[in-house]
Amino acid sequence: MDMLLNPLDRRHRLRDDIPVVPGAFPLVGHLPAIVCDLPRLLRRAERTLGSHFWLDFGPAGHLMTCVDPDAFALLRHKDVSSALIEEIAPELLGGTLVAQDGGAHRQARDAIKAAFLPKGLTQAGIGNLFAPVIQARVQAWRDRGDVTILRETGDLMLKLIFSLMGIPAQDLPGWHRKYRQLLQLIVAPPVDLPGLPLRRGRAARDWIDAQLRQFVRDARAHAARTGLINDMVSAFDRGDDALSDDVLVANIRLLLLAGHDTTASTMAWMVIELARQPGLWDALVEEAQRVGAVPTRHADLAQCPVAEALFRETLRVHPATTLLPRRALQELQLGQRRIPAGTHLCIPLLHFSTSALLHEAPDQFRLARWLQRTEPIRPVDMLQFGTGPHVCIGYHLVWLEMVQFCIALALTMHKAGVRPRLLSAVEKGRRYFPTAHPSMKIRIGFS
């Protein structure tokens, strides 16, 4: 930790009476200690300072950060805006559900979520769609013996997101490619000359969005079509407000990226526990065979208790979305701090993730705390998708990718009387921002 921090920072520090956290670079402030160690940032921060302090997020500037439960309550609080969101990454989500609030976020919400629900996804065949993808990739898992699950886990998800849209499978190529270079606007340097990061990040949104357009175009002229993106298109149309075709376009192109890193992570996750834990191995393969094929409709997700709680477990213990950052609208009480109007606001999901006080026993990987639950799933126990007006709109799609996974693969590699073991380190290497992830390198055999 102490290498990733700055050695000439170590001063004492306040910002409106709050402890800045010491070690910040310039330009970068503490950004390769939350990239690369956050939960030891946060505990080290906690123990030294309090539950209440400044991290520097270097170009995103200075954001208070407060380990108190009572911040998880900000993500429903009427005063507290996800703007600051749009301002961090303004090429990237500007004009996006997350970074909207109020009327504008309630009305683009309202325009496309039917197609989101258990019974939008069931009828669009949402379910039919994936399941051959899924058995197809892990099959071809399978037959290689080896892979770099990252970097599977993700080709995966661009193949489940485009298969959404309707993309030919000679076009995969050029809309891998053009991708790639849209996620470079995540880290672009503010420096717009060609060949650089936010030229070439500009120019694949630009393309991508055309793309997008033609879609919707394509939906119109093909009502009675069914899928995902017509019945977004649809549903937007119906609508009572009259939209621009820019929020629907912007909101298509939020899903794809959305439904592709996070999920690509966790994904990997849960074969990672799985090859270095023989017995969640053993019993996901007896309930497979027990269900006997992958299931296609979230009404038969419940046949499937152990895959669900595999994937929930995950998601608590390795999130994918670690941090979120908001903007204070007025004074709030905040723990035991009030928190001035106009503060930049972190609240650490990662830490309400793993914490004692909403968790028993919070760093053990225990399938049991979902499979012997008596009470509905609770807003904490879902918070990687949010909470209140900003809950993730596409959960339910998550889950059901998810369940699917997990079965397609026990039924798949125990039939070929193999298990997923572990070929490489898993903690070296993991990165915790903008999401977070396991190494790009962890292998995980088939034998």
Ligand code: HEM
Contents of the next structure:
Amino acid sequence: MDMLLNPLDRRHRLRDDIPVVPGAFPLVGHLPAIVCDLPRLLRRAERTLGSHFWLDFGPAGHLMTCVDPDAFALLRHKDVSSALIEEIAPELLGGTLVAQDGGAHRQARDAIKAAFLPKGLTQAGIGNLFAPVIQARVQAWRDRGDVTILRETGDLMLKLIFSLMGIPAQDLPGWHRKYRQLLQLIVAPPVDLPGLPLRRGRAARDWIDAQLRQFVRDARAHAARTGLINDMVSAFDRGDDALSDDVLVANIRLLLLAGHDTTASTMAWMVIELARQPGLWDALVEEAQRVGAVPTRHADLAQCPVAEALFRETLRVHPATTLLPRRALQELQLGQRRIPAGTHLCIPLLHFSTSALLHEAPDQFRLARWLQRTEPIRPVDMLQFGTGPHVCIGYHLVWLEMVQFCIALALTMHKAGVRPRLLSAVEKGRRYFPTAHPSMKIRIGFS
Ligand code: HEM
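Can you give me the structure for the form predicted in complex with the named molecule, which would complement the form predicted alone we have just seen?
Let's see the whole complex now, leading with the same chain.
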């Protein structure tokens, strides 16, 4: 099937001397192809137009996309700003640290980041909190015999992230409902009327913020739910310039958003790869039997190199965050081109993650590239988490929960004498934007 491009738009146009990819539709631009077929769109644009080209993101406008690996370094460039993120998604990400630069960004990030480093996670007992939740979920999969995998991993991740916030089990259904309504803000048309997604999404955001504000008050009153919120609140309060509760609440809400879809997608892909490659499953089962229990501390993760390699290779082949938007604050040199100040930029993590310039046999899923490496992990090896000042805060948490999940899955299924099996086609229904994920419909059997 050909790509979802407009056959009537064949003009060759230039903006700032850089070609615009043909095939844009009115209003939505290239979004249909970006959402459904991004890898092919990027490859075709590179082949026909070269390394620099404009993509039309519909309501978010044109972003100059560069597939030259130099573009990755823009994420560390002092004259490149993240404020464009707030302009693209003001309702969801306005006022959060992912859309800030310089001092304001540093101040908010400094207050949160320690809680997410291995020491903070261990002190707060996050591994012990997660292990039983993960084990119960994979046991339920075993009992049911087959599952719609992305729906299941989405539910599990929400449960984990809510437990991180200390939300009691009986309140989870309410939070689930509000969270789903909040996500409507991603696609809500800008019409604020009762019953429409924008109104519902804003109401859900206000509800969530009110609950989080109460969490913050509880943490100050030493009635905190988990160590993590406690740690964040005390780090905020210790800062030289105390930050307002609004900033704290917006950034805790950001953690809910940033930590959910991305991890659910990665976990679902991991199960899909284990189901379609029996050799991977065998290697994982062998490791799980050797370690014998789900690890709970970062220090234990070194015992699980196969599970770690699985997590890294799954993310390399199926990066959950595919594109990062930025704005050039000054004129920049990018590859062979001068980019004018003010240009809106798109940094295609997906392209680099699967680029032959950075990886040998990039399309092959190979645990060996991680298991046999002798040098430490470099920024380019974890580019799926970004790099520079905004590099993902959740990296160590994801690493822990993915390894815990792999080991729990292998122990539970192996004990029952079953293994994961793919019950649906994988290629149809994949999505690449705003976050990438496998088809919602893929089913996995355990038999
Ligand atoms: C597989 C899972 C994940 C992936 C692939 C991922 C990817 C990313 C990427 C690419 C960025 C950089 C954004 C940018 O530069 O504009 C980022 C930032 C961020 N991530 Fe993650 N993420 C994941 C999981 C998580 C989790 C579990 C959390 C926390 C619970 C989290 C919290 C954050 C936060 C707070 C930021 C903003 C950091 C800043 O702007 O300084 N992420 N993530």
